[in-house]
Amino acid sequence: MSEILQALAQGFLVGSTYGMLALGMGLVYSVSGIVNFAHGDFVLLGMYLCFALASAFALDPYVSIFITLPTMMAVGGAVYYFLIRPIAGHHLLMVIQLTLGVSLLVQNGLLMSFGGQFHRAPSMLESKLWLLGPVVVRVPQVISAAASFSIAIGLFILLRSTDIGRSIRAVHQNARAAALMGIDVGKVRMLTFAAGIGLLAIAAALLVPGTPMHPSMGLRYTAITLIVVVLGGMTNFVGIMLAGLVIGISESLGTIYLSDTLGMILPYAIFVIIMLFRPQGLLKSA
């Protein structure tokens, strides 16, 4: 029983982080219809920014958010304005190829700047543990889970109760009608893309404590994020968080109760099975 509780707790905490990673992609897709295949590499970029600030100024990753968040938002806005905007509306394959190209640029840029070895950014909370009965949890993972659900709730309130949120929803529902109503569709899309990349800066700072980083890890984060977004219903934030928990818990249970190979493929097998019976995802698109 203690093993099951530990696996469920670990899966819940990890899955909530997966959900937060996927919120950025879901937000961008909901407005522009763009699937960013450089998503995981932007996560790594945020992690390496935390590492650079820790190395140069001894900043804790949680403190460095105040620098990495505006930096990553600026990078996201620039990438959209100068690279994605000119080809938006063209064939989907062109956008996919572009984001894959950005992925390679980020990956190789990190490789040239930081080398091919693994790095870690220390944090004052990295080794802190909480004992909850028979369950042991890492404090950084608890902070990450709390932040993930807080961000998801904040996004829900933003989209439902603010003028900016209504503009985003209008562009999502019908971009041409939104433009006729006086909404600057291009500006909304650029700001949304920047916000999606900004979310990754927060996710990166929360992932860094205790997580070794390598320039080649971006593909794994992209793959997990895509699975969570599709499983959650693409634009349904509640579904995305729920899908993150499903993937995180299945990954944790598979690691404990199955062999290494089977444990690694269990989340993907569950994804395929759910898609066979619910191709629209766990929850319908919002």
Given for the second form:
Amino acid sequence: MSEILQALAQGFLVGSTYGMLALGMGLVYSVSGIVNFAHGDFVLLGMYLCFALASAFALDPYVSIFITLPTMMAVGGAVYYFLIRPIAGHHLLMVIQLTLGVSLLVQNGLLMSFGGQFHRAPSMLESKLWLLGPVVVRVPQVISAAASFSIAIGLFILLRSTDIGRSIRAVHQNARAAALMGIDVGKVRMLTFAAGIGLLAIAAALLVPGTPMHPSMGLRYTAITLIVVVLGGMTNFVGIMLAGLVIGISESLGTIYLSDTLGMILPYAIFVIIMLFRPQGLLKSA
Amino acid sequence: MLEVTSLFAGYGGRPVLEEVTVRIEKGRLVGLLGANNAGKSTFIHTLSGVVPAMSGRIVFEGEDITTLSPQARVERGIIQVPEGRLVFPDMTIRENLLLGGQHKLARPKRSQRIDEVLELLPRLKERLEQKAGTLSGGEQQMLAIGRGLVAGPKLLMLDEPSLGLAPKFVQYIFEIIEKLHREGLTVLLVEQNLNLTLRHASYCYVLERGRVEVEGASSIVRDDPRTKKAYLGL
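Alt. form predicted together with its partner chain, vs. the form predicted alone above:
Below, the chain from earlier opens the complete complex, with every other chain and molecule after it.
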């Protein structure tokens, strides 16, 4: 019994982080129709930025958010403005190829700068544990889950009840009509992309304590993010958070009850099965 | 108020509009008529700035706006109510109206203007929290006009407001337009519906294949044989 509770808690914590990784991708997709295959590599870029700041200035990853967030937003804005914007509106495959190219660029850039060994950027809170009855959880994961849900709720409120949020949704629903309202569609798309990459800076800092990093891990984050976004219904943010939990919990149940490798396959298997029966995602797209 | 001189505009380097010259005086209700594909929508989109002008000049209240962005034109009060309404279907009526007035010059007066719009269009008031996509065509047209009014128009351009509406709604929409005009708003009415437009507008232009074929007071345009020819494509 305590084993299953432990697995559920672990899956919930990991899954909420997956949900947050996917929110950035869903946000960008909803406004620009772009699926960014370099998504996971930007997570790694964020993690290595934390590592660099930790080695150079002994900054705790949680503190370095204040530097990595604006940096990553600027990187995201630049990538959108110089690379994606010129080919946006062309064939979807071209955009996918471009982001795949960016993925290889980031991955090999990290490999060149930091080498192929695993790195860690420790946090003060890294080894702290909480005991909740029979369940043991690591404090950094609790922080990560709490931050993910706060950000999801914040994003929800932003999109629901602010002018910038309504502008984002207007561009999503009808870009031409949005332009006729006096909304600068290009600016909204660039800001959203920058914010989507900025979210990854936060996600990276939350992942860093306790996750050794390697330049090749980006693809795995991209794959997990993609299935969470698709499972969540692409643009439904509640669905995306829910899908993150489904994937996280199935991964942790799988690793406990099946073997390590089989456990890692379980989320993908569940994804295939859900897609067979609900190709539109867990919740109807909104 | 608006002077368009020798305007050429179109898509992909090919002009749809050729040498279009149009004048709209302040406070007038001007009609722009023409069959399908005559270039009416291209004209209105060029005024909104979503289709660029190839040559010619657009002057609004003494300012050359030919190369201004769509946003800058909205801020100057050139507001389009687009063909097919283009309301935001997954947003409520309230949110659609808020979006109409989201540009920075409209924001301070936004809530007051929304109240005025709801007084003018009481049907919207009953359904404020309803999704725009669930409204009927006529109600969506009211919403699109209301959304345009919240933006604070000096020149309101309506693209085919009667398109696809039941007759009783067409009449109601035109009564609204007439009322706005009487209150002093300058209106450019782009329509396929000949008789309806000639009845409401004081001055009309008839476009045929991207050129102004006929212009003049509505009574003159009505009797000009070229008007019928432009419509029937003879």
